[in-house]
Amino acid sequence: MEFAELIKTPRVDGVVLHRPFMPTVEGTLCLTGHHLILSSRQDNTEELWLLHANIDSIEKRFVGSLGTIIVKCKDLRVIQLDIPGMEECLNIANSIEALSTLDSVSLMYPFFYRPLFEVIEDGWQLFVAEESFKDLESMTDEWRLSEVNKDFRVCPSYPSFLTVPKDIDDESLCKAASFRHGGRFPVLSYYHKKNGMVMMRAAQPLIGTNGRRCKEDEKLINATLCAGKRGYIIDTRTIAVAQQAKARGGGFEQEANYPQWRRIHKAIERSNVLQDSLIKLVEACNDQSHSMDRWLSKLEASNWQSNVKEILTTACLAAQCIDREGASVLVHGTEGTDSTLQVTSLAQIILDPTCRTIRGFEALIEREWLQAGHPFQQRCAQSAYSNGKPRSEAPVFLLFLDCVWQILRQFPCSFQFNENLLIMLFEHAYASQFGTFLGNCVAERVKLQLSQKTVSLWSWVNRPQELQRFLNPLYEPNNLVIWPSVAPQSLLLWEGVFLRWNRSTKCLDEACQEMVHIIEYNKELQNKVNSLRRQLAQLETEDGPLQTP
């Protein structure tokens, strides 16, 4: 297919662009296969360079022959284009609509994007299962890396390599897989070095209405328990929802068959509910005319903060079982690709200081989200301005990022990265020039040959020039487990995302700058004092002639 077919009017002059906090600009609007570009005619610099993929929805309005297109983006920005000429405006609107909703993944921009920087460290090769297994091997010999899913036959949404208990053979794994939703049998998610406890994740067991059981599944998870120890199964659904799932062939682990496990139900909402919550929240944030009462009641009605609280609470519970109770944990919901991953990844941020470094956080996202088969393509197809009937869109990943932000806010010195990294990940999950978030699972990514045909987001982020922007000046490596408060007054609205386009951040940015200054100045002084001290020490020892340090 040629993009040109979709672009009837590639260029319009005299278009006026309105954006939040910026003066309006008049210029020439150009449409390309992947971008909407507006450049002011004065100095030929681009004023706007917007990926079609970032466009969530558009609205058209006409006053006489002047058309207006309101462009609502997936990053929650809203811009307005005034286009002279009814026909031009209609053409542009139609093209944007068509180009922003292309169905075929292989037509997406990442397949066309050529980086302007040299890829020094290929992000596609950064996080390999074999490598992280080596780390695990150095701590314990009770696990093995299984290739049972090499061709993605046992579980289409799992990666090829999976970490499983050493004593469980591939045949048992296959049987356990047939007992779990989507073949997602229990696999290792996290090993807690401090006490050897583990966190596993899976999908719901398929016990159905007649209470099926699977010896191999029982054996598999029991293999993770120490003798005489009990473990916890955290089901992210309420007991009622889990009960209902039986009617559709799903369900939860029966006590009788899993006597060594204690099951706890939590209430993380399902994806369609979360999407609705996001839409309501953004609607509330975008209306600046709200009175205080109306704002608070809309914020409450959106339920967004409740969702954040529930997810964080569940993650804390999982972390508590592991670190405080000294028990192993199995986490699952229904499919094991959404709420399960929110919980397992957040628990690791609480427990494992490595996950609070930039590299560690990237590895966490790669491991617990991308390889673990969170369906990014489906979930991030639309954002808060989707007005059609929701298919499988849901801000599952955005909620995870929001929770990370909450922890970051409470422990501002414990993270190597800052809020900007989280916002950047949110943007790129929804629209990107990089291939990282394309596809729904490893199998799809392999089929699309993403690692050959597109650039990895990590190749870009990890460049020293880019990394600067994401560093937290207050970071002091901290080896402790960090317990966030989940009390309602401790959880705030993530303004960096939800109010980003509604209020200027100039003063807050200046404050960040100021922090950087204070800390850099301190480092500089330290270096000077240290070098002086060395010189002094040298002088004092009087060891022959002065050497240059």
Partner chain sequence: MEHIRTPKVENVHMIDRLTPRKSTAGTLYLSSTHTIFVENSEARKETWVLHSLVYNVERLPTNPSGSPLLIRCKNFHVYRLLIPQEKDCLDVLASLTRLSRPECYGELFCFSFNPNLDKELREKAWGFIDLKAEFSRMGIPSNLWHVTAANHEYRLCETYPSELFVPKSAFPAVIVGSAKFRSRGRLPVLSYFHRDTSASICRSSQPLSGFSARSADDEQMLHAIMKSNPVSELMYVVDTRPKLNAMANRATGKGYENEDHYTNIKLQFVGIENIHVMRSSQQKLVDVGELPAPSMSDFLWGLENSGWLKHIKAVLDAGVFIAKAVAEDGVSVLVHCSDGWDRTAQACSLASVLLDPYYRTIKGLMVLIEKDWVSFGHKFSHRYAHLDGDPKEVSPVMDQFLECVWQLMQQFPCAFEFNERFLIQLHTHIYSCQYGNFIGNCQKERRDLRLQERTHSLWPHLWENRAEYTNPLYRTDHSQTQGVLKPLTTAYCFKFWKGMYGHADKSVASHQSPADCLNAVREESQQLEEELSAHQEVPRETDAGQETCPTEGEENFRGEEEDQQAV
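By rigid core we mean the largest C-alpha set that fits within 1.5 Å across both forms. Computed from a predicted structure; not experimentally measured. Numbering follows the first chain given and starts at 1. What changes on going to the form predicted on its own:
For Glu524, a C-alpha deviation of 2 angstroms or more is recorded between the two forms after rigid-core alignment.
Return one more block: the form predicted on its own, after the form predicted together with its partner chain shown previously.
Only a single chain is listed, so you will not see partners or other molecules.
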């Protein structure tokens, strides 16, 4: 298919662009296969380059011969285009709708994007399982790297290499996989260096109404326990939901078959409920009624903050079991690709200071989201403004980023990165020139040949000139476990995402800039003090102790 077939009117002059907190611009609107571009000859005006993939929905309005298109984006931005001529407006609108809803992944912009920057470090090669396993090997010899899934047949949503207990052979892994939803048998997620406890993740066991069991599965998770120790199974579903799953062939671990494990049920919402929560939250944030009661009731009705609280609470529970109880943990929900990953990744941020550095956080997202099989292509196909009927869309990754922001806000000196990195990841998960978030699992990315045909997001982020934007000036390395508060009073609305297009951040940006200047000036003064101390020490060495009157 040629993009030209979908573009009925490629160019219109005299289009007026309205954007939040920016001056109105008049210029020429151009449509390409992947971008909506508005260019102006006015001095000091910024061009608009909007990826069609970033467009969630559009609305058309007409007053006489003047047409208006309201473009609602997946990054929650809303822009307005005033287009002279009804026919031109209709053609532009129809073209945008067609170009923003292409189903073929291979027609998406990352396959056509050619970077203008030099790729110093290939992001596709940064986080390979073999290298990560070397770090684990330096701490323990109880695990091995299995290639049982090298052709993705045992579990289509797992990567080729998986870390499993050393005493469990591949044949047992295959039998355990047949007992877990989607073949997602228990694998290592995190090793706690402090006490040797581990966190594993999986999908629900296929118990069914007949109470099926699998001795290989029981042996697999028991192999993670030290002698005389108990473990915790954290099921991210309520007991009622887990019971209902039995009727569909799923279920949960029976105490009689897993006597060394204590099961705990939590209440993290399913993906379809989360999408509705996001839609209601964004609607509340865009409400211009200025009524306090209306705002608070809409915010509460969205349940977004309740979802944040429940996810953080469950992650803290997992971290507490590992660090304070000295127990290993297995986390799963139904499929093991959504709430499970939220919990395992947040628990690691709480426990492991490495995950609070930029490179460590990138590795965490690769390991616990991209390689662990979170279906980004499905979950991020629509955002809060889409008119289409939701299929598999859900803001699972956005909720994870929101939880990270909550912890970052409570521990502002313990993270090497700032809020900008989290916002950037949210934007690129929904629409990007990079191939990192395309596909739903490693198998799909291999089939699409993303590492050969597209550029990795990490190749761009890790360039020194880009990294500066994501560095936290308050960062002081903290090797301790950090325990975030999950009290309702401690959890705030993430304004940097949900209110950034509704009110200006100019004053906040200026305050942040001033803070950076103060910190830099403080470092200069500290260097001068250190230099003077060295000079004084040198003088005392040469002349003997100075006599003070």
